[in-house]
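Listed next as structure tokens is one chain, alone, in the form predicted alone.
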Amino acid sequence: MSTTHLTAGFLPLLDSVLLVLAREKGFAEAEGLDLTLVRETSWANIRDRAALGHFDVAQMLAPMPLAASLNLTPLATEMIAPVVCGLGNNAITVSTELWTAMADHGAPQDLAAGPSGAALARVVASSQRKLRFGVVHQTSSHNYELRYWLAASGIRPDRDIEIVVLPPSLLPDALGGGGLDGYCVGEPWNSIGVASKGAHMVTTKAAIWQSSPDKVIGMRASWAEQNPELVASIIRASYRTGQWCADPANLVETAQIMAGAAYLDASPEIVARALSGQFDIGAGEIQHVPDFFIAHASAANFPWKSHALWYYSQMVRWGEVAYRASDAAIAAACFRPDLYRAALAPLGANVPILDSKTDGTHATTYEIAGTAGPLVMGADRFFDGQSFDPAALERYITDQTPN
């Protein structure tokens, strides 16, 4: 079989499972790709090396087409994302002096948003100096939702806390450092900041937002629109590969093949942590967090335009981008489910029939209607109850707690 070479760029984070797992058990060459993992440092440099065209693919922060696409990075070129590389993953770590200060004030070691968010608050009012966090993009997941939590505990960031940027693999040695009270990133690097650092984990993606996506597999639209076939057998393999990776059965060889050192390079079982929820959030405390990572489940890899939404609204929100009824138009049109389902349709793969969907209304699990039946799906609630409605995006960009 014949097949033809890509060159995709990645992160060491667990959620680059879709690409690491395609290319070592052979969803990618199935589908017939000769696909070439190249390891990163920094996500400046997935964005810019993916902008001109070094990398066909990449692993990639989930609002970082979106941003290419608005003209916010030095080498803005139209970026869509066809594939989510699954939901969750994130958490928040701060350094033991830190926890210990917030324990005082009442955090809990169940890593509630809620109660931990309160803890910081009253740890931030009463300090003598501006506590400084880490997140690992100005454009990222983790910028936004580290934010969003702030400002929904009472604390106003940039006033009250400094945020600064760091790679992730960087990020531990910071906190160990000193040079950081508190980072937001994907796994391994919070395990491993607990492990190495003596770190807490205080909170997760997961429980700040319920199945939210972190990143996505994304490409120059250009690219996409000159080679639909390749875009399509990417689509189909990250879809075979999800499904794999889901499968308890396969968590250890998972945690295997993503341990190695072209890829994490950490040891198995802290990679097994993220796999199975069970985590060591610090000084042996043992939690077993539900739903940190999704690789499949709740159409965990479909790529939402009302997700595209919600992480343009934090851009406005927090004075990245000015609200423009256009702008929202172009953030949507970076998530692509019509290339997504049209890929798998061939499959038979049950996928959802719209392209846009509420988030926070859901405490439950719930259906929704697929291309072959119904679909359940995960909650997805925010910690302080808010709802987001894509149809009512302005009022809600207006209605965010002011910073």
Given for the second form:
Amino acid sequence: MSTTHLTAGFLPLLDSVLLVLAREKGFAEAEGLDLTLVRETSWANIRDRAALGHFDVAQMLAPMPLAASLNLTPLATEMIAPVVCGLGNNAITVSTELWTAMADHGAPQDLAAGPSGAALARVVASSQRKLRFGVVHQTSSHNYELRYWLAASGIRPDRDIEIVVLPPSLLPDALGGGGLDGYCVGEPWNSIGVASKGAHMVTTKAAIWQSSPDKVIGMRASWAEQNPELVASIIRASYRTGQWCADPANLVETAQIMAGAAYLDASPEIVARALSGQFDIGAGEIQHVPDFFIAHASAANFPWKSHALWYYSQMVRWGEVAYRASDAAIAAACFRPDLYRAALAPLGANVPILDSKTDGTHATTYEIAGTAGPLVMGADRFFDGQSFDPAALERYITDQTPN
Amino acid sequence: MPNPDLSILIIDENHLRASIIEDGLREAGHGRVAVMHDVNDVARTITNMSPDVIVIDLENPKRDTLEHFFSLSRAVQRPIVMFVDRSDGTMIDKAVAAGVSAYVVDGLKKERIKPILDVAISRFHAFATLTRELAQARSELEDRKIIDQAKAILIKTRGLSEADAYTLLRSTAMNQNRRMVDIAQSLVTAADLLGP
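The form predicted in complex with the partner chain, contrasted with the form predicted alone above:
What follows is the entire complex, opening with the chain shown before.
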């Protein structure tokens, strides 16, 4: 088999694991890909270098291909996402001072999103100053899930609380230095805040919205059209990597590889926390969050069009775009379940037969139809009990606050 | 004198590189050039000087912070990343390849920006070359030291002249198809292990 050189950009976050292990464990090579990984310092660089073609593909925040295709970002280029890099992986972490105040107002130790949000709302109501939270990028899942959690807890983002943007690696220092009161970020940066800055985790992405997507492997639509075989190879390599990564027997090795200086450059013990779901959430308090990061189960790598639409609904909610049915169609078209399904057909992999699903309607695991039989899916509740039906997108958007 | 009226802000955590770019722009006739090393103060600086062009190094992890600040800014003249119309793709490509990005106040004509970006790109390249040459000079100096140590060992233990010691190292390297410094390093390490 001939080998094709491929350059991929990534940020030091645990969910770069699909790209990293595809290279380190030979899954890319088995597909004829000579994969070069380039660690970047900002999402802006990922966006620009992907748009310019310096990167063939890149780990991207799930809403990034949408923003690029909707012409909301500089160097706007149509982007697609045929693979999701797993579900979950984020948490919300606060400073020692804010945790003390939240605990005084009844915050729980179990990371439950509702009671934690209610405690924060009481702190915000009695606080002398406006609290400041950090997220990693404006068009990020972090920004939208933090805002979702705040709004559903009775806190109005921007008015009651300030939200600023900082890259993941700088968040723990900013929190420790008093520049931030809290942040929403992917692992290992919550655990690093806990270990090095006395921070406290208060809730997780998995608690706010169960089994929800965070990063994707994104690429220019024009490049994907010109290189359909490469795209299929990337999908197959990612799928096999996900399978390998999801096997508990490979957890220690995965943590060791990811901890390497070229990747997360952190201690393997810290990196392993998100993989095992066993967290020190602050001051030695241990919590088990089994669905914190889902690398492969629950069709975790499948790009649901409905998930793209949910992100679009949040872009509208926070005033980044006005709702237009044609824009919603562009957003949905960025996620490409068709490419995913076609690439995996030769493997006989079991892949969802539908392109969209409802979310917030399953409190426990359930089954959907797959190409090779029933597929078990994880619970998908939003913590405030809302549900999202992509067929009723417009009503969902109208009913959101603020609108 | 090109665009003497445009004000330019350089954001670079590398002090040396920032001053090399600043000099380049001043030499090209730009009088209104400011430099800052930390994005944290960016809000105040931008409000005070309202730059027409902002030049930033791509290694700077706070590009996302800067862009978020722009998006919140209520100023009418909001800076945008380079040339959004992409009509000059090669220019953007050259800049990013050199490791530099620029934000330009919306509506500013491309032909007024191009000379500024040209200076920034050439100065970024000049700095990269300088850094590379410095690293090379350092490593050559290190190599020289190791070879001198190895020669000294050969002179002392085998009673060779300096010229013969050098010839022996060189011929061994050639026979083994290795670099002379690697042979010298092996000899120095072995001598250390065997001790005085």
